[in-house]
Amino acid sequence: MHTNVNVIKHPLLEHSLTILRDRDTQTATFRQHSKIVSTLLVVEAAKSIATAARAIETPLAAMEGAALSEKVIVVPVLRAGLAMLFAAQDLLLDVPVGFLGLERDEETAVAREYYQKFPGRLDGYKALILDPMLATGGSLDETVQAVERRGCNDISMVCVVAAPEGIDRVMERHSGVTLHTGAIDERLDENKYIVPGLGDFGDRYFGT
């Protein structure tokens, strides 16, 4: 086990993840529980965001609270990562968003980039890369490289489910990256899908 892999244990997450895995779960319910799982994962990933003291006045007294003091960017891997973006935006209201569009070739399982848009350089930022499924690791490998090229060296990946093969690939190439995931599944099958997994996350979320 890699030391920078964090498997989140929470009864609400385990309950919602079971519903996501169930092949009989319909689109509306899948979306609802995707948000629950994504929220819990992003909350965990956000534990490392730095804060600074902030003096405020409550209705009754002066006190010293805390405010986020670190620049954060979220990077959803299109398209399935959009499902996690909505939860991240609910928690980090002013967060800028970078996009990387990667499409998997169903025959080769290799990801092809078709879109990229970032808000300039990312020096001094903390990046949260959002991708529900870490399978072969190809998409996340490409995304981490794209973020690093823009000057960011504090990167966390947030995934609903991960396969050992994908974890090994990303961690071997990017040892300083942290992974937060809801589960590490058994393996990839001959078609490079996660087993037991939950099927194609994007298709189930978007109803396609």
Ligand code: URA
The other form holds:
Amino acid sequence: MHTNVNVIKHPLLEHSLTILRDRDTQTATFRQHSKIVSTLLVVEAAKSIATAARAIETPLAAMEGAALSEKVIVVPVLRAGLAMLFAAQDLLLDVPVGFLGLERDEETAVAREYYQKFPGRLDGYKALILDPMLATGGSLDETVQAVERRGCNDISMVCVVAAPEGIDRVMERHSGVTLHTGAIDERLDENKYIVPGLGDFGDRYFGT
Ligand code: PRP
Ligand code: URA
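What would the structure be for the form predicted in complex with ligand URA, rather than the form predicted alone?
What follows is the entire complex, opening with the chain shown before.
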């Protein structure tokens, strides 16, 4: 077992994840519960963001509160990562966003890059990479490399469901990265889909 893998246990997450997994769940409901799951995952991943003291005055007294004191960037992996971005933006209101577009070849399951847009160098940033499914790990391996190339060395990956094969691949190649996930499933099938999983997240979320 990898030490920097955090499987998040929360009744609301387990409830919503079960609805996402159910083959009978339709697009509107899938979107609603994706948002709940993503919010709970991002809250957990954000626990490590540093804060600094901030002096304020309430209507009754002066006090020392706290303010986020670290530069954070979120990196959704297109397309399915967009589902998690909407939740992340509701929590991290002014956070910059970097995009990486990757699509798995249906025959080989190897990810092909089709888009990349980052707001410059990422030295000193904490990056939260958002991708609901960690299957073979090819997509997240590419994404971590792209973020590291920009100078970032504080990287967390946030996934809804992860497969053991993908976790091993990413953790062996990027030992300093942390994974927050809602579940670790059994295995990949012959088409490199996660079992039991929830099927194709992007297709179910975007109704394609
Ligand atoms: C899915 C998913 C991940 C990737 C995981 O994306 O959203 O990005 O597969 O698989 P891997 O760990 O084997 O790389 P997909 O390629 O289906 O594209 P989409 O997000 O546009 O649906
Ligand atoms: N991508 C998905 O959306 N689902 C899987 O099970 C594997 C990759």
